[in-house]
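Presented below, as structure tokens, is a lone chain in the form predicted on its own.
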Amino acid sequence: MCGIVGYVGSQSALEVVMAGLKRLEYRGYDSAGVAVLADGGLAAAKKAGKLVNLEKELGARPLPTGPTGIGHTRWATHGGPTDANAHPHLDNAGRVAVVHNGIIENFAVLRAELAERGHELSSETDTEVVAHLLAEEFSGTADLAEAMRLVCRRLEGAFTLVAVHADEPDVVVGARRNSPLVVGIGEGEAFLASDVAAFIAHTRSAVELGQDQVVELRRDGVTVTGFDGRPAEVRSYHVDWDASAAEKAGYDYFMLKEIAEQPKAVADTLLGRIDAAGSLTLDEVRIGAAELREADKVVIVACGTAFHAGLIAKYAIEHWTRIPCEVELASEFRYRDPILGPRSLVIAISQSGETMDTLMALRHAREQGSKVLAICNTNGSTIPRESDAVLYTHAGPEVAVASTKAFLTQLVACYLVALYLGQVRGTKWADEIRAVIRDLAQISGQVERVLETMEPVRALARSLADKKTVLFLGRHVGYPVALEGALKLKELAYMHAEGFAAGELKHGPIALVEEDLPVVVVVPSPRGRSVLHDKIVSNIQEIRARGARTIVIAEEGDEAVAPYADHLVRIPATPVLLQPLVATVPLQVFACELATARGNEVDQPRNLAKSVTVE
């Protein structure tokens, strides 16, 4: 949520910043604004709504051209999405401009202090207090970076701040605490952004910012210090994808493109996982094999779609390693006083690596002495940096808010982690691990086959556009798939959708079944766990007898379900634990098409943000 861009160089700052904000639209926002330093002064424009509203404002009242500027897309927290609450925020003299992501928890106290000193604040936001505090500190230091350090030491909460001052026209200053901010280094220019996508068209050279750090950008380089003013060590890295990877490539929506990219994303996540000795490897491991062998439980923390990946991982981890595994919503984790210790292994799953709930759960786990392993798609983000081991999913940029390829690659990563634990603990033989890896290697082609047969699913979705409710049922690993299918429909179609464990049907949910109610059923394979298959066939008969319209997802060759399916969606036969990798894909296509039929915004659903960076 909240896109931030800062620039200093020789180009038109306004053009660079606006292009960067466009690339960050996927994060979700409800207002936008820019500020430019030029001709010894500071000029700003901001509007509620989408960037097109800001573009119209700039067309009617152009800003002067200058080489330094900042921009912002806001997702409202303090104060509604109005012009006045949009960023940037200025001080009373109009010399300082600030943009902000996060929440300043003590803003009410600071605001009251500013009012007592004669400051007039014009918005409802927590951000505006920072502009006024910076103006005060700058008047005594004449150094924006030092003013930022002084102000940050007074702030409580999670925040990214980027500021400019008219008296330092060639400087952009940023600060971060518990909120993402990355630096881009170009030739005679430098960038600040909440995501590398904002500046990838200009440079692929990036610098990580650590916790409680302030960065000062000039054309000839950057300086990074802690909030205490001491020089800080930073790590440079190269972004391994280019601007074209974040373009639609002819698709109507980013989500359609990302669904189509899933076969490659799955294959890329598997690349290079076996070393020369034939052993499975992760990207970074700072946990000793002895510590992993002594682990007495695994706890997975995640939010939203990543939580569903964790629910599926539980089945694989317990089956392949025989370690007890718990799956926790990161937002609830640290508030219930979880039982953790040095022998607990915590797995944190996050696409962005900046999910605040998951990050705070990770930190709580480390405070209890637990080791943390991260599964993440974003190199250099906070969660991998603060973890003891990392497995990157290599899905490439995911722009659509509703996660698709990130989910499938998280699943692949979870399977790899489970196998790695089995390898280290000796619960899986090397040939058994290689056999599962071979099965995983087949998934890419199987997902491709599913995608080639989706037109009937799209037609079905269009026919259900006027429905108000859809239910989803599953058993075993199909239950988290049902939850994910329901979540996608909520996110995209704005419909009431619920996922249930099919065995719970008679314990309450069957009361929801009525004539012509669409019910999607994820059927487990009849091979291996046939008892589950027989039970879910009975569930299908139960709901159909009560008038439900049954939409059945079943593997090829499963004829037992055919008589009870009003709509039958076939998926390739896979090993039982791996079925979610193919069963999820029709549900993604279904939700996307139904949302389109209802006239909804697919890539940026209402009220949602791609990366939730506040608690």
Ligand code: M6R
Contents of the next structure:
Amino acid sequence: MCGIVGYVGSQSALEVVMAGLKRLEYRGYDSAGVAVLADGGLAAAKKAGKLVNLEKELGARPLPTGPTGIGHTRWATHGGPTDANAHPHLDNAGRVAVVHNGIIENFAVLRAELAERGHELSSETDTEVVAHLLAEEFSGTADLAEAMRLVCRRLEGAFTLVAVHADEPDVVVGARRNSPLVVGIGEGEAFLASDVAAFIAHTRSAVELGQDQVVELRRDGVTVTGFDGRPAEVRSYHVDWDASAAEKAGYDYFMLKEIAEQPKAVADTLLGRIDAAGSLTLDEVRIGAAELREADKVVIVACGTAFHAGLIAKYAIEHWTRIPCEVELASEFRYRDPILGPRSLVIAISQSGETMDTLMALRHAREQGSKVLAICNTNGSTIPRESDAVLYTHAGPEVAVASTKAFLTQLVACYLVALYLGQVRGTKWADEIRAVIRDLAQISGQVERVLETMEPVRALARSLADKKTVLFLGRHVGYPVALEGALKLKELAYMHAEGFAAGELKHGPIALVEEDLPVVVVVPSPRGRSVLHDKIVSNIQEIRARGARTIVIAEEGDEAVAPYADHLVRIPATPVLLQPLVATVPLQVFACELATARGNEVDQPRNLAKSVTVE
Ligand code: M6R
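Can you give me the structure for the form predicted in complex with the named molecule, which would complement the form predicted on its own we have just seen?
Next comes the full complex, this chain leading.
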């Protein structure tokens, strides 16, 4: 939520910062702004709306060129998406500029104090107080990093702050509490950003900042301290993807590219997980075998799409390990006094590794003595840093706000964890584990095949562009797939879409069914648990009898369901528990095409942001 960039070096800061903001626009697109230090002063520009509005503004009123600058792309919290509320915010003298991601909870008190001391604040944001406080502290210290430390000690809430001061023209200062901020180190230049994507075109050498740390950036290096001024330990790392991974590569949208990348993402997430003897080795799961054996329950916490991955994981974990598994929305879990202890294994799933609801849930779990395993796609992000162990998914950068390839890789990681628990606890034989791994290894090719047959799904989506509602039904692991299909349609097509457990329909939701209502049904495999298959065939007949237009996602060779499908989408046959890996793909394509047909912004749906760093 909100993208931040800071730069000091020998290039034009404005150009570096604008290019960085373009890469971070997925984090928020309510407004954008920049500030550069030049000619002994500070110049800023900001505009409501997308980055393109700021580009136009800069075209009409260019800023001077200078080597130090900061920028921001906003997802609004306090105050609407107006020019005045856009960042950067300046002090009254126009010497200090600050950009911010997060929420400063005590801003009202601070604002009142500033007003009493004669400051004039002109926006409705919580951020503006920081510019004024920094100006006050700088007048006493003449040191922006020290001023930042003093200010941060007075702030409550979650924040990443990046600031410049006209009297320290070669310095950019950043501060971090709970919201993300990474440092990039180049040759005679340094970068600050919410995400490495902002500076990956310049350097792949990064430094992770910890909680409550302040960083001072100069051309010749960076200095990191705690808010208390003591030198801090930091971890450097090499970013293992390059700028091309964050490009659209000829696709119209990042989402299309990311859907197409799923076969590779799935295969990459499986790589290196099996040792020479054929056993599953999850080296990153640094929780001892004894503790895993003693775990008396698994609790999965996550939000949105990652929550749906967790719902599917429950079926695999309980079936393969016989440990009870609860799955909960992180935002609900944290504040309901959940029953946890040292024998609870908590799994936090998050693509970004920065989702505040999930972070708060995992902190709460650790306070109760539980071990936390993160499943995450972003190296060095907060959630894995604060967990006892992490299993990284290898989806590569996911830029589109709607999650696609991250979801499939989260599922793969969940299956691996479930198998690993089965291995450690002895509820799965080695050959059974190897058989599932072989099935998982097939999935990449099967997703490829699904992607090759999507034209009829796209045509169907276009034909439904004027519909108001679409329902999604599933049973067993198909139920969370239905929820995911509905979420994709809501966030991308802005249509009323709901997912239901097919068996639950008769308890109320069937009243929604009317003539020509599109209902997508995810049909379980007719093999294995065929009782589920028979039941869903009955459910399809029930809705057809009431006029629904059925869009049926069914395995190749499932002929029993064909007579009841107005539109039949075939997916390859997989083992029952793995079906979500192929069944979700047509739903992603469907939502993406429907959004395009309705003229919506596919990569940046309204009101949303990729990384949700507020509670
Ligand atoms: O980064 P996370 O996986 O923690 O994000 C969780 C949700 O915010 C995310 O999955 C969201 O629901 C997506 N926009 C769905 O497409």
